[in-house]
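A single chain comes next, written as structure tokens; it is the form predicted alone.
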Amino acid sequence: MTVMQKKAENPVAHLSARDIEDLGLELDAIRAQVIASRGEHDAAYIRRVIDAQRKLDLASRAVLLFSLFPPAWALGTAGLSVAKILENMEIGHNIMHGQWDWMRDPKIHSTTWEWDNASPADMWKHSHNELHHTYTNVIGKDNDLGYGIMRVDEDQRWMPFYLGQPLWNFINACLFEYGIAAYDLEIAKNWAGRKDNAEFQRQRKAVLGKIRKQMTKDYLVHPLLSGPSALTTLGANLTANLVRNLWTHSVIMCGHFPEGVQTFAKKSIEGETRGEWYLRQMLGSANISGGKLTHLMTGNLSFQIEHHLYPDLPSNRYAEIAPKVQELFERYGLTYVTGSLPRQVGSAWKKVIRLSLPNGFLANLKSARRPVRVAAPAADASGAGRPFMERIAA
């Protein structure tokens, strides 16, 4: 396994072919007991997360038929604010992950859920399930690590291009699920043979239509319900939307971005076994620590590298094998990256910013901007030279 970003240590030299399997073994133990125990408890968390959240969604859009009203507005927006984020998070991309299947009921199935995204959920499922979980953080083979805009690597040549990259997240952070489209189109692939691609045509429209099936609810007819309040309901509902793609660009970001997450070359998969997997998906992860509202309101994505150890497993058990993972790290010498969100965001943005220069850009700067430091004469017998203070005291 290489680790493609340029460290003094490889942080897995010290660990053999048989620890590597050994780890493997573990961690399919660890899976099996979850496996083993899903039940009730598990389906009863899934519904009651659903239930309130599309309560949450129906009583602040009934609130903001009153939106002309500031208190109203404020009400109405941070509900329908966090109804999507659960929406999108705990819902959406947990039950399209397979995590409960098991659970036998349709509605509530990856291959019929259908979430308020501007991506269908088949072409998700694929560019995310199928790609980005196989692929984590190998360059050149997952398009989620910096979404083909960014440099993410220190061994990647650099070009004057990635100078904007700070302001391409940005803008990408503010759009959020309409650069996911994009990217499950995969547009820079395709544009060119576009016209003849029958594939890309069909994908197209699906993401076009549901964009259009999604801003007809939220743009449309909300705002045209409230009456004398559609100006101010389609402020909330387009500031809603906004907050949501902050709100999941920033914890993406947390868990694949921060200083401490490796990235690897292509070559580094070769003959991949099972334990060598795991581990690219510890090395590749980091957690945002926090408590249970924290836990929630990401999707429990805040356990990105339980996450992506067990991507089918269902969320609410993230939290109850979070330690035993800790204590495999631990007892392997590997490092558990995680932190606090603010500080997990700006490790990211630092990153970002870092990597949108040449290599060793700040460090030449600061160096350059480091004062000359001139020798002192030395002091003859009679004292010149010598610190001012030194003579008086002499």
Contents of the next structure:
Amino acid sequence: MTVMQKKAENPVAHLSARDIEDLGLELDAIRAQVIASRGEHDAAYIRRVIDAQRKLDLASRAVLLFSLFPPAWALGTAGLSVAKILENMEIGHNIMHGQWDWMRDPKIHSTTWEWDNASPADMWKHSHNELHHTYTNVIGKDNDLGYGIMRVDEDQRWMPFYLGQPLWNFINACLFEYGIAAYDLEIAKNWAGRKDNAEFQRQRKAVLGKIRKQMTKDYLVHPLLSGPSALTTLGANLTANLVRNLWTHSVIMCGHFPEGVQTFAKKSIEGETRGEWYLRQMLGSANISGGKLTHLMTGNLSFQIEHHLYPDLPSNRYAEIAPKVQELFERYGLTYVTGSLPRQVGSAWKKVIRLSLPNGFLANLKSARRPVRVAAPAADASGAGRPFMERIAA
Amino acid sequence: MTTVLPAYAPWRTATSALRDGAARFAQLVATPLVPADYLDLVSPLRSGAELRGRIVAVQPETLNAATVVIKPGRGWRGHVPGQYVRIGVDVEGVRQWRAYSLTSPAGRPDGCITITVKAMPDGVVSNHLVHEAQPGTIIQLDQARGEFTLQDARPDRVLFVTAGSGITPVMGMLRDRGDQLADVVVIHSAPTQEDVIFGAELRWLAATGRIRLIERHTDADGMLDVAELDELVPDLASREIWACGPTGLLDALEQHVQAAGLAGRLHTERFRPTVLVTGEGGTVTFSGSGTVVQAAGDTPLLAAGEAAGVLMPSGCRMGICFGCVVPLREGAVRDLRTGELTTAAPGDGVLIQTCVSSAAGTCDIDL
Ligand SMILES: Cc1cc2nc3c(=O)[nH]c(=O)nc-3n(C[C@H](O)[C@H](O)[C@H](O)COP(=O)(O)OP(=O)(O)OC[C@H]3O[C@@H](n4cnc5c(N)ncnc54)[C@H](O)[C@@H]3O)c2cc1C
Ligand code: FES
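Switch from the form predicted alone, shown above, to the form predicted together with the partner chain and output its structure.
So here's everything in the complex, that chain up top.
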């Protein structure tokens, strides 16, 4: 099975095993520099973001007490949407990655944080940190890749079910937090009878408990507090959650789905070295270009490549290391996939639509190249580079 | 036998029910956070909050020592002079907990407490407090603890033997109860006259006849030899003794007093544990957080875990308070003070003090 996305050329054919290990060492050095310089400035940053987010959340909910009045509805809904996005992305996602554990503040720690989302923190940490970040873009192992309901590579056999995948993807986007909870629960695995039932029941209870609390807050308590504005506040909260879901889904789709991002076969990662692991992260992720606000609102997942190389470095430092990482891409002849948010979202959607159809169906769609088997690497004199390449091209 | 029935107080039941209800409701409003997370934004020192304090002033005492004046939060329950308080300060973004003796008398009118810190060479927290801490900073606090106090005994004759920063708990006692102690001798050692923390105040107490002060400047006069004590304080045998200072001094004093048959009279406070041995080191897994570290044989597990970002409970950091106790799920650790080996098989969950234990092979800690 071809795993690199259909490309006329194999993107790593020119790298020897030695090159890949050197690349790993250079990436390790960048990591070490950041760790050595973590300090007060970084701690102040995350505290500032948390402080601002909580104040925005409080203020927005206060404004929504008067949501019967349309300008208050608009202002409160916008504020609450932003607060929820910040909480999920720059704060929750990154804290649960352990990016701030070094501060040893029990209130800002991966083991104590609970986020404003349907999926309980400990379950999300397992499926995200352990599965997605370990098996990045490995088909069949990485749930984030198509969430198990979509066809993400030309080599996956096409079935009529996939015709609906643009719709499935849109529904998943609208209900994203529940989608996340569902696949953190590994419902599909449970259906297939491959999950320990007692464990599944325990987790199901945890998810339902969390969802109940979340819903009680957003759809019952806060509306009731709004008195005459109860219905409009309910609407505002529904809207804010929807906006948050659509936004986070879009950002996450941009991370691994746009054209140019590679996917990998299960077999290709057996016995992977550290250098090869780094290389897979580099080829399997895509960035979003933009200004400071874009980076903040995407939780710095706009630096998806840097985040995948260093999932536990503080997010505020990705911007600073991005030029160094990009320089490595250039020096090692790799493509740093990046683009504006609209472009990357468009690209990802195009791929979703393309793959919903049998291969080659839209031969005239520009990016739908005919499948070309990745060339076996021209073995260099030493024969170095073969194993990884063979695994990739196998 | 008489039984005291609680007075019938329906209003009290009603208010407490109301309060419980309000708390539960606030929790529903704040989830997934807790109401305190929002209240902390505006009032970190309020009653009911986790105990914190605000640094009000940092006053230099000597070139490398300073007194930090702290306004504790509403939950502060007060202290008995001689006790210490644990504080958590963020140094370069990292939360560090250390213990410091309280140097203020109990119940200062302004409600503040003080600690007095001597900067240690390379000391992370002590240097920060002495040279960098800014008034206005919020720090974490714990309630005062410690047995090194005058208790209720009001001995007629008291001897304080201190050295360096060891004067701190004693100063707290003198400031609080100085007037009530009839006969006090203070023997204090420091490298030079300028290095004597609270030098002016001690000399003033001596000048006004409240204490007899024997100042020892060790750069010029050499270290105090406990054998000199009998000469310096001829009525030693009739005194209750409180001593605080470096390990060497305290160990020698303990032996001396024991030999004189006065062991029950001596109270000591140590600022750091006496390390006897080192362990073998090994791979330590903190199974709760999935963190794995290589710990050296002379590194307490507490320090090894903290360095890796694990949230380690801690207290005095020197083996006396048991605030750092956690279950060892499997493996072997060595007590740095005694060399004693503790092992655990899976399922044992043997409780160990991480601040004075180091890895003696592979271990798995339940954190
Ligand atoms: C009950 C109790 C009361 C205390 N009261 C006071 C007090 O009133 N005033 C005060 O200044 N300190 C006091 N201490 C000591 C204090 O808690 C810290 O250990 C001290 O400030 C050093 O911390 P640091 O972070 O600066 O040093 P660290 O960064 O932890 O250590 C730096 C270096 O200093 C050495 N070191 C650490 N502690 C000492 C020490 N006490 N003597 C000599 N070397 C040391 C270490 O081995 C290391 O090499 C007390 C300790 C205890 C347990
Ligand atoms: S921290 Fe006090 S005994 Fe370990």
